[in-house]
Amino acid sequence: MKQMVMVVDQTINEALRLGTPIAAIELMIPLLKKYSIETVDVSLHHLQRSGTSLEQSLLLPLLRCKTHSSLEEIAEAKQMGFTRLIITWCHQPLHPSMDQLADALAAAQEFAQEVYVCIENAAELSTSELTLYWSLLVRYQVKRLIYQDIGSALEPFGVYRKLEKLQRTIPCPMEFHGHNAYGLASANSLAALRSGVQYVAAAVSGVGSPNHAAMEEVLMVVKHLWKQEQMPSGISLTADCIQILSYMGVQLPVDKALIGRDVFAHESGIHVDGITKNPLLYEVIEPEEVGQTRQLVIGKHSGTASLRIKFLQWNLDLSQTEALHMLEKVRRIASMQKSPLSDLQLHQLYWHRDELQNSQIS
């Protein structure tokens, strides 16, 4: 993969659709941008609920407007000044007419620098049905399809062969849109990629409704096994995440893929040993890299070696049975408070082990 990857945005589509005030939203958009995210796609409809204005606002450029084929939303996008207009189409088979898209396509390029096109059930047709847009397509100039699987209807190698095959005749860029009902539409959005397609969507933590691909995800995944040097860095990534999550006022699930709190935290005493040995056993990259730290957590799964590399990271020694020792009393804890052990917790068993030594000869 050499070509260059680039993100379209659905996190402030989504921030609009859940009421996130503007001012909140302006202070998403240089948090994005650290991840060379460089366009944006809202709603046109989220923007009336949401009673956004955006005239004034210096996000304009950035944004692509959402319409659907209605010359009343295309007219009032133009009132908004949206100068990037997305015309979102349904294909019905059984009314294969195309004359209204044809009518929205004319009128979006009276004044719109940049239109698209959204075929929103792309992923059920045929490509006998797709070709029939090229025409189009080209009498519009339109700038990029959008390849949208709303349905989540397909799994990578369906979105590569369909993709690679539909590149070799359509006569303009296509982006992938992908939606995440199973939980595949990272790794679909992977495979667009690799079919040659440049532009993906995709949302932080793939928040959405229907949900979309993890940006952090697509990203981590084409820096690192794709050996992409132009991927920004992200030793900020999971800060920036949890707040843009914050701004929206959504939670960022503990076990989430590379930034969820608990991704790299170990308890168990033979993962313990293991990955202070040899860390890729466990960890697919260095939890550093996408800002976070490696946690030894102590609770009832603990072992010995748990316990003495816990005391090491802070310069204090544990002998193995000083280790056995306090094992007992650890486990003892963990499944009264069913929790682990916190760090003052452990603290006050380390400097109170002698006392505990003594009590459990007795």
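Definition used throughout: the rigid core is the maximal C-alpha set that superposes within 1.5 Å between two forms. Positions refer to the first chain, counted from 1. Not measured: the values here are computed from a predicted model. Compared with the form predicted together with the partner chain:
- Taking 2 Å as the criterion, Leu316 counts as shifted between these two forms: its C-alpha moves by at least this amount when the rigid core is aligned.
- Relative to the superposed rigid core, Gln348 undergoes a CA displacement of at least 2 Å between these two forms.
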Given for the second form:
Amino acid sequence: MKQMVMVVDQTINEALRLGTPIAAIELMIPLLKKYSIETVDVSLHHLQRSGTSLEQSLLLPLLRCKTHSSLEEIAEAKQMGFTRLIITWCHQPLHPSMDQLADALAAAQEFAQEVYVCIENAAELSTSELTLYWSLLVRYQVKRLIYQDIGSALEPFGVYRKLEKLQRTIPCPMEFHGHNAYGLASANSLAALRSGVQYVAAAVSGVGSPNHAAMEEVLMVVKHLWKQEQMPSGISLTADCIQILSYMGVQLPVDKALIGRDVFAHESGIHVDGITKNPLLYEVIEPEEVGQTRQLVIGKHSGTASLRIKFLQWNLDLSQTEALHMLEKVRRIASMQKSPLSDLQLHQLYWHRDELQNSQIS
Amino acid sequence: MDHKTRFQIVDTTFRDGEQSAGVVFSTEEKITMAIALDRAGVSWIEAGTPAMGQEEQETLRTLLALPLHATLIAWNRADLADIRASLSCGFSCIHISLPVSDLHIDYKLKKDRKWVINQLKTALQLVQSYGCDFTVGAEDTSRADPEFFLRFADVAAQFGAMRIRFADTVGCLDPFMTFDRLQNLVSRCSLPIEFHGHNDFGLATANTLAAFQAGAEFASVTLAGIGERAGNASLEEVVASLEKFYGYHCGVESGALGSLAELVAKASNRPLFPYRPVVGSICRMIM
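Swap state to the form predicted together with the partner chain from the form predicted on its own:
Below is the entire complex, every chain and molecule, led by the chain shown above.
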């Protein structure tokens, strides 16, 4: 897999669903554009429901409007000024007529510069069922077929196998649009890229209803595990993702892979000791690669090495015996308060360490 | 890929999960979670690290006294004092961990491969002499020489270990890499393999499923994927995925997954992300 990776954003669509104001959305877009965003999908339904008007918006060229195969919806999208249109379609195996889709594509082709077909349940269809659509893709000059897995029906090996096979005969490029009901969307998008697909749907931290592949995971795997250097820099990734989600009123979990607050925080004695000797022992990338910093947390799982390192950061040299005495107290306090110790608490323990030792001796 | 007939869950919420920076479970919370895990059908619970001290040992004794069907496992470094602490708590199932990558052996231990093998032998002699069941963990296997991992496993097998843990300690694999590594090892390894995946790139669940596909027989997971840094493979995602994609029921009731995740969310003071797979509110609403 050596081709460029292009992300089709789904974050903005979720922002619209949540009722995020257009002014905030306009602030989100420049942040997203730093990360291989080729296009931004918005559904006509969310636009209508939120009452958002984009007619004068400078964002329009970047956006693709998702409609059903209804002529009314297509007319509405046209009126809104969209020139890039996705016709979404659900294949009905018992009623496989494609006349309605053909009519919709004909209507879209009259005004849209780019027309896409999204088969929502593609992942649940056989190759022969999907092949039925190839002639329509040619006839209406469909730019790309969007292979959606609306039901999270596939795991990575299935994605790879199916997409690799389809790409041998499909007359236009494909996109992969996975969902994350089972926690596999990022892995599935990576499997799609591995199969040769260039465009994948993703959202910051995988938001969406239904949820998506996490943009930051897909990009950073390609950059760091697959070693593709042309990927965008991640040095402001964490701050950008948090900012984007904050416009939507979404709070990021502290352990969200790559961008969570605590994913470069180390508490356990073994890990802190290791990190001090060589950060690579317990960090897969340097925190700065994604705009984070390493944190040393003192709590229930700390060891004496952690304590000594922590105090050395304040130029306070703790002997091994002092650290050992202090550690028991640290663990007791952490267990009692069910959280790590603050710097103030640690300073208090340090300044009272003699009393601590005496009381333990007695 | 062969259809699997055996794949078991090893829950490490109390050990690797609680090692998550800033997380502390009370004894009462551990009791509640242990009972819930047991009732849901989890057979193996890595209960903690007795070497952490008196207080932890008291909690572990309390857990050991519960009338559970699950086997409780004590996690240990290959250190005789640590192992004695586990034995004195009353554990009859012991996990011994040592690193196997040269990176860890050189930089962390400042030893060599020979020292690791000897240390493993010394530790296993002790647990064997007490008649305990034991499992062995190979830290940082994903960055280790596979031949050394196999040699390490051979030693563990000679002493009678039940299984060997392949630890993707820093989460540096993707599912295709995981499958290739595990497929190569499974057929050559003298012990059943347990896959222990971390989520640093968000791929822990996918990697665990790849290990299953490749013939691993155990997976270590945590509730809500709680664990060091970005956490571990999540129990809910692995259990639900095994059923969804392979029709494999690993013995854990899928109906209990939501309430299990809620328990750890409350105990860790980390509310479940609404977009979280399987158990997040948006996901549950749609499914």
